[in-house]
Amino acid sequence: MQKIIEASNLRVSFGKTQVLKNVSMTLHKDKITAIIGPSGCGKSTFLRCLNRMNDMYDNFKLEGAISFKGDNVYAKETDVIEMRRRIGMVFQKPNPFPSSIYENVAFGLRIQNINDKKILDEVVERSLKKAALWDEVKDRLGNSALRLSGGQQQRLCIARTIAVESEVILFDEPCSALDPTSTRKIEDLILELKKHYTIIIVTHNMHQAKRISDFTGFFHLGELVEFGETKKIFEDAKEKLTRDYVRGDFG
């Protein structure tokens, strides 16, 4: 398997108190790893060293090292708006913008100065495509996104993503405010993008993270106590912690 993310001895902290301890991490391409553990072990704030979506408090310290595809993510010389298109993120909750379904989509493009409408045009519907959205809003495009449902909204967050070609997307907590019927589609479209991207989702759900993913890694209190292939953590963990917090016994 081929390594895209790896983080060595992550040690994280905001003012005086340490979030993260010691935790080293080989995310592979093309698969998905689950993030699981209770809340306030250090989940989120793991996902989002990823991409460096800690950068914006004054008070984040971060030591040890993150690379991608070799590279520092944290080298002065990054780039940290292009990094952040190549490792894409999906949030809790959907934040659609307060404009069409057509210009959420192409929102990333015209940042980059692309505004050629065919070019527009085809990233739009290869995009929503992608997200399993095309045939719900293809006759609503010029709608704002705002009336669309909750699941339509992340699907759609998933397609901005999608449409200025990430190569790894990260997703925190994205079914937690969403229906039964909306988690499944979004589960079932996690599945098909792993095909072309290296996934990462933080879930509290034991049961979609068995479901779905590849790989999993169980936080405690900002350690990571065990990491290894899904089917092994959950069916015969090697540590007493990863076994009772998988079983249901705490968290």
The other form holds:
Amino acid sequence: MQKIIEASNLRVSFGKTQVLKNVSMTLHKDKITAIIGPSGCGKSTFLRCLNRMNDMYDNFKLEGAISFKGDNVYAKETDVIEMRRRIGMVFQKPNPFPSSIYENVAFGLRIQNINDKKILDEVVERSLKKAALWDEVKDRLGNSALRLSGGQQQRLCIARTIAVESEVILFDEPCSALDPTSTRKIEDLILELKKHYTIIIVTHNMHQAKRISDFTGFFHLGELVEFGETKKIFEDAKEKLTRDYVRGDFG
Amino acid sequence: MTPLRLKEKVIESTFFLSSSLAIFINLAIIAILTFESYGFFHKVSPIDFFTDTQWTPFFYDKHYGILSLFAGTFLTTVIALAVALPVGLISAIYLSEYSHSRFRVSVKPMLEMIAAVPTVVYGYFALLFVTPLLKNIIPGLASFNSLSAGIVMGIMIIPLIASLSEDAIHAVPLMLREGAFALGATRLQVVRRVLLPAAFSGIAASVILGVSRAIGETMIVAIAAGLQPRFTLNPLVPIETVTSYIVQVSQGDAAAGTIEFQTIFVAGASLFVMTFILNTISYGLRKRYMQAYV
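Could the form predicted together with its partner chain be given as well, to go with the form predicted alone?
Full assembly next; the chain just shown is listed first.
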């Protein structure tokens, strides 16, 4: 097993509120890692630290280190733009751009000044196929993405991320706004994507974590209480707090 | 009918009358404009009105070519927009996307306060400050000209465009920005490719409102642009806009019923038609580009 991202002694605060306290975690390549924990435990903040999505908040402060393939993500010389391209993200609510299906997928390439129609056509088709959306939209690529259903929009957002050839995909509760059928589709898709991508998924849904992930980290009050193989966390956790949470005693 | 029921009826009619008052007044204005313009077109052919390039109702050789007033209005409006659109939009983008939130919160009300400066002050600013300044650069500049009136009018409109466009840009959901950033977009790319298209309707509405404001603006042009109707697009010479013509004649002693008197109304009707068309376009744009966010 190859490690791809490593967080060490991460302490994060927004203004005076400390959100993460001394979190260390190693994420493995081409595996699915689930991050679970009650609301406000810092799991989304942790996820957003990995591709520096918290940078846009004025009062964000981070100590400790995150490395991605050996490079320090928060180093001064890091090219944040390039790094965000390699570590993609899918959000809680589907957020397609108010443009066509085609342009949504092509967005990541266009901002790199790739405008060759042949390349774009090819990438759009391949990405939509990988995101299991191609068959549903191939005849209406020019239609507005906003007219797709929630589940389709979410798969479009996944296609958009795949299109820029990211290596890691961060999922921030990707199914929380979807119905069970769409959720199932996204889960199947995530399992399929695992072959080529490293996946980290924040989820509120313990069954989801259990079903799809290889590793699970349990966060509580800004601390990583326990981290290990999913089977172990759900069936034979070391910490009492973890056992209580996965049993559904609180949360 | 019971007394209570009657009372309800009275209250209802009072409310209805109050809310209809504004509409009635507007209808009355339209009626008067139409009536007086009708009288005007009895004496002057509409063809002359729209094709003649001279406007000389008070001269011995009378001409009634509204084009020379339109030219003045058009010229000052274009100059104003050339100043206000880039500056206003860039300010809006800076405030919404680049500035610290504390800066934004304190600057926005100030911007809106600038809009409270009486336009007569702007007029004198144009005449006594901007024109002499420009004369240093452009030797041939007349003391009354559309250039400095237009520039100052543009300055007056900047807060309007900046503030309304900022509202529109800021209202684009945060998650769209995040989606673009997560794909490796730079801030400028997020602005250009996501925010501006998404906020297009609001920005267009602010610009059209700015144009309406410029077309209807009276004081600045009456003071600084001159009162000489001229069919020209030369920004360096005195001109007259539709609005400043109305001011000029209203102050004089044109007797009711005379053609001089009617020119005021026909000019007013032209203004009305122009702003009406603009508002219709703005409404159509807004409907067409209205984005339904989830």
